[in-house]
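Starting off, we have a lone chain in the form predicted on its own, written out as structure tokens.
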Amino acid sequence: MVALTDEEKAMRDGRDGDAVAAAMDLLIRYADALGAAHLCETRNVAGTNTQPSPAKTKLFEEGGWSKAFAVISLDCDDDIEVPRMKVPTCQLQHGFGDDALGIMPYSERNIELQADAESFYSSKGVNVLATCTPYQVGNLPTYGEHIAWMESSAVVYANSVLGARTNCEGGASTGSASITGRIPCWGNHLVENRYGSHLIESGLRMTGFQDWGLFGYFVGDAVQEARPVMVGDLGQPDLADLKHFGAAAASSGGVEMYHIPGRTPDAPTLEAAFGRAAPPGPLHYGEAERRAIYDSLNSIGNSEDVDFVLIGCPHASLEQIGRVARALEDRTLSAGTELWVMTPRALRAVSDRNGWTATIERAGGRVLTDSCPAMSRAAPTGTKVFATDSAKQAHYLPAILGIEAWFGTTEECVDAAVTGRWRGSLAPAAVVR
């Protein structure tokens, strides 16, 4: 059984109100069922709570967002008032808001409900971030600190390149931290459980995004859920590559931590990256492993005709959103394809500023926050052929949505969507010698 500490047994019996009780019922019961120890102290907490799918939307019916909170996130049928949130928390992505109305077959009322709740969530003390990329938006937690999580790309990224420790947790235990400020300390959150596990060479020169997405797709494949640390001629990547190779091994596999030496905070060296074991032999990625991936990534695509391009999953960086309107200079959409590229509103407005949405928006493509079809389950009306430059959302929406995919570089997305046209192709990578 889980210790608690005297703070932790007060809230528990209720000093605090009916809703942390229920709360502190809930992550213990969670730590005993998780063979945890003891409970973490955590002060920054990201989940969602205002997207109205249609079991919160029935519930808000019944007994308005605290009803909704109760039951979801506290696994409680009483009826409780919400109390104001204990540590800093954010709401992650949610379904789309009033800025994609009339541009995608998106109801208005889970717009105007979802505009409710972020009203009385924030009143709460929730920060509505509206973004799987938090830390791409004052959400930058620190190194060693202690985190509860949603939302697996912003986990892994978390984890390996912050170095914060967090699990991937779910609705109610990010709800019920968020009123506690504690979490079940076990996984990611134990040091003993973050060393690596698989060994990954390399034997390409990573030389951009593509890459990046295609390797994190191989050994997401290849280490399932385990801890992989890489080594090669990986260079340097920046924010978007490390965003988009994190992504894509939480997408074929569950990978929540990876090392990369010298690179990540974890791994100074790659006798650090494995707590000074031995490490395994590796699994060796080259072109022809390179090459499989791609292909599968592209096995559901058979027509070349396009509808939709979409940029942006994770969330699209800045330097994304400008690669995106550098190519779009000058250029027109193709009259039966659209673009859209998905950023936080924080970034959304920091492009506006820059010209970028004002470039995108002139060539036909819209810039777009707060979700992503995936998650909202929406496309552009009659939708069957869509590209992306996303191993996440060529892994995800055709299954979500049934239409077909390709995956390509961010150029030749804007390309597809110009000529309504896919013409992309694997280039070769560059070998190590």
Contents of the next structure:
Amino acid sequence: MVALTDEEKAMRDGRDGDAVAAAMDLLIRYADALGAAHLCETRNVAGTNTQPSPAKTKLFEEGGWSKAFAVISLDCDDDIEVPRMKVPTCQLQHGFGDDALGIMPYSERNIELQADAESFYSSKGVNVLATCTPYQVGNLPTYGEHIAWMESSAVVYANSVLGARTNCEGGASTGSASITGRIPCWGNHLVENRYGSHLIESGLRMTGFQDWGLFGYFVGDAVQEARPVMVGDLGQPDLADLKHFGAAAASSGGVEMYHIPGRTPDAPTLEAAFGRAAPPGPLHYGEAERRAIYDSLNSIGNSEDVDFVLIGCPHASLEQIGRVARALEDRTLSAGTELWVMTPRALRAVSDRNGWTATIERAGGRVLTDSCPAMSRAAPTGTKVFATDSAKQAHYLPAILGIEAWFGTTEECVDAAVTGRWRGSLAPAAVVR
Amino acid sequence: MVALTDEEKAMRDGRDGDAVAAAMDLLIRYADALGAAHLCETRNVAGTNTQPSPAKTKLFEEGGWSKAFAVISLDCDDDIEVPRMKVPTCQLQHGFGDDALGIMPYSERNIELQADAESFYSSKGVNVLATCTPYQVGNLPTYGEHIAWMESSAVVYANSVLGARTNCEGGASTGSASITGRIPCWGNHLVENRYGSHLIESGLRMTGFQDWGLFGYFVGDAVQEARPVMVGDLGQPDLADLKHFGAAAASSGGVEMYHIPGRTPDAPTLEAAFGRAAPPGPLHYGEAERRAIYDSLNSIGNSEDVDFVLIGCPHASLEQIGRVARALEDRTLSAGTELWVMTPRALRAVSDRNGWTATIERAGGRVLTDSCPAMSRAAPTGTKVFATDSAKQAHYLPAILGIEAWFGTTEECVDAAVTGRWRGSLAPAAVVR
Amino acid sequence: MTGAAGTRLVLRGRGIVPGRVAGRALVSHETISGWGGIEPASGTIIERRHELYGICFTGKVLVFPGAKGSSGWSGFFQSTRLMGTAPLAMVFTNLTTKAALGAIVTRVPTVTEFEDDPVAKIATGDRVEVDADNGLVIVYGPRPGHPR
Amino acid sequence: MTGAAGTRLVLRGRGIVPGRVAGRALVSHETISGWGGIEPASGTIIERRHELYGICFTGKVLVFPGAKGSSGWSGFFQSTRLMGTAPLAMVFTNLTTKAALGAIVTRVPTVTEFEDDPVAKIATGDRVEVDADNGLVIVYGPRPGHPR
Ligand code: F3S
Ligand code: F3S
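Same protein, the form predicted together with the partner chain this time rather than the form predicted on its own?
Now the complete complex, all chains and molecules, led by this one.
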């Protein structure tokens, strides 16, 4: 049984109202299911309440957003009043917003419902970031900070790259955390569970963004939910590289935490990555493994006529938008092809200011926000074949929409948008001798 | 003499044009002055080229922005053509923009000149973030990444909180880095220079944002340019706390790097913070020291009639804006008092969406971007007494504008804006027994 | 009850959502995704390369190694409850936050942390009783006495 | 030259911006800020609590412990060059990126990394020769032979 502080008992017993009591009840059931010894305090919650779903719509129609919050975010059937968020709580990606109207088969009713939900949650103090990359827009937990986040690609970034501590939370646990400031202290919150479990030895140097995505997809497939430690002469990753790597590893497997000694903060050295345990025998990543992952990500593509290009999964960094804009300067998209760049609305404001949005739109592309095709299950009408530079989107979108996929570099994707044809191929690996 | 790679020699010898050759020449002179053995590669540069100054205006009038870039950013008197940035380069805070027009004594000509400079630099690929907190808006270097940043508050954050590596660079070094991707590998770039030099033992728990600012101001004053290591039962800082702490330490001293064992990534433990050296005898931070810093920051205030309140130095986090909005709900500023919240334009977009900007404006306050009163030497006309929750702004603004200052909590500042009176006082310290 | 006729096997684990139910097992040897993995409206597995692609789990005792994929897992299974398509019970091997929270909000009896791997011991179609109050899963086999 | 009449002291350091000049010293015992510390248009120290508050350094050999404050340091001193208000030379104790880059872009002979601290050895008004080509600062005193 989870041990509670006096403060936590008071919340459970109703001192702060029914909603807080229900939240504590859910957290206690959840902590007990996990076998957590106690709860951690948190001041940083990232969840998703606003995205439309049939179940949510039904609840809203029954009893408004309070009802939807009670059931979905607290697992509570009572009529409760939703209090203000107790701790800073942000909204992650949700469904498409206004900018989607009329450009894809996405329901106007969903857009309206979501806007309404957004107003409701804003009035309760939720910070609507509307992105899967809160760390790109000012929600930057500090090293060792206990946080309660959803979104697998954000969770793996927060744990591994920022050294914050979170499990892969869900709607009810983040909802309950937001009004109590508590989350079960289990799993990734405890140092002893953060050490590496698998050693991956790369014989290749990563030559860029695509390489980091391929490597991440390999690693996730190889270790599933475990905690891989990557060594080798990998080169210096930047934000976009690690964002891409982690999202891929969280898609092909369920990686929530990894170490790259010297490049991620929890492991200055290989030894530190494994704690007191000896590193296990290594798995090798070389040319053949890289090629196999590339081929597997490209096994769903048949037709080389590309209707749709998607950049920005996880949501594009400023550098990525700048790269797309540069690649599209003085070019025009093929008549039958759409190109979308997904980014947080806050970064779209920077893209506008830098003239990147205008360059992309002049070529016929779009910079969209809040969601993505996989999340909202919507691509341009009639899309049969899509291309992306994201291993994660290539993993999910064909399954979700039943379309073909090509995976390549950012520049190959832009080329496909301009020519309407997929002409990508895997560049030679940088083998370390 | 700094050792150059073949690639660097080719740049120096003009392979990539005159501007790149001039940049290499500056970097070589600079590296030799420092005694650097070699240059590091960098893909992340943050500088400031666009802010108007009399010297810059003169150069612009002589030879356009190319001339200004050559002289100020490369220390070169030749007529050169400015190439595109070679590596991702962002623009830090500059002068006030459009949103300042007519609300303060700030020259319209400066605003025009800056907008013109901004277009020029955008066309060269500069990412105009226009903030002293690039890490809040998507420029997030990874652990161990070599970067070349200006802005002391950003430098100390990047080194200490993110574990990236940068010295406190200047206009010419960042200008040269932006078109070469190189910076002297010296100082904070080398692990052996990153260990702690001073031990600060706090007998107080930090109870919030103000406490972190007071503590930072104390630490900077005590260690000047050195590398302090803070221990004690400090509590869990969040982004805003460490942003504030570092900016204060960089203002009262010149701290570029610090450690809080377990809270900053370079030092999981006290021992790790000092490397192979034994920790030196500690300096103590207790109630008396906290009180003395508070009194010193408040020694410039005489009149309790506050004309102006400034929040957001370094530029406000979303949580800070939300706090101000909440404190201003259904209130109205005193007729004679202005309240400004400074934040990056990207976060202002989020503030707008969350309704916070509207709440603040409804009360009579403003959310402004791009700069700050100290940077642009401009406050509302007639300001005699200002109040702020930022130790850094309290340190600089009275000197720059010759006005009186009060330093307090965010809520005390908002109260001063609403009542027109300063009623702040130092809350009791949380003494750890 | 563990001594009833036709009892094949008693698996001992830990109950994490209380309750007792009996029904037919649906066994997945592969982990299950929520988002991109199931369709709550119909209670079916929709991941194209999954061994249970197209199969409906509504009213079944879902036996699986664990949860994978997006953090929406619990939300997707909660939706099955709200849409009336939930499984009857959950029996899984690996305890993770996704699976634990998912089981809780699906509100079906759930047992995990077994001494023996349930995925290896139970076959689709087996009649099983899930006694989450006592952390037991009793496997009766496809029909009483039928050899496997 | 080091043997010339009236020589008081030779300080040995490292020249980081080449050149040789002679002039009067202006000594600050406190570090100097760029932004918020000097006014380039007039070449004066403007930090209110600074020991040299209101003093002009133009044409002087500026002797100081080091640079402090904002990263605009080099830019502010570069502006003194562009506005014609620069010091004649720089002599400082602590080498940092701010001070090194500032000296370079001010383009005045500069020596640092001394065996003896120049701030302790030189007084305001001393005649000094800065020989940055050889890393030397020769201090002649306020007038030849005058005891200090
Ligand atoms: S929400 Fe983000 S991580 Fe990818 S699947 Fe959609 S862009
Ligand atoms: S630029 Fe930023 S750090 Fe403070 S002095 Fe101005 S707000």
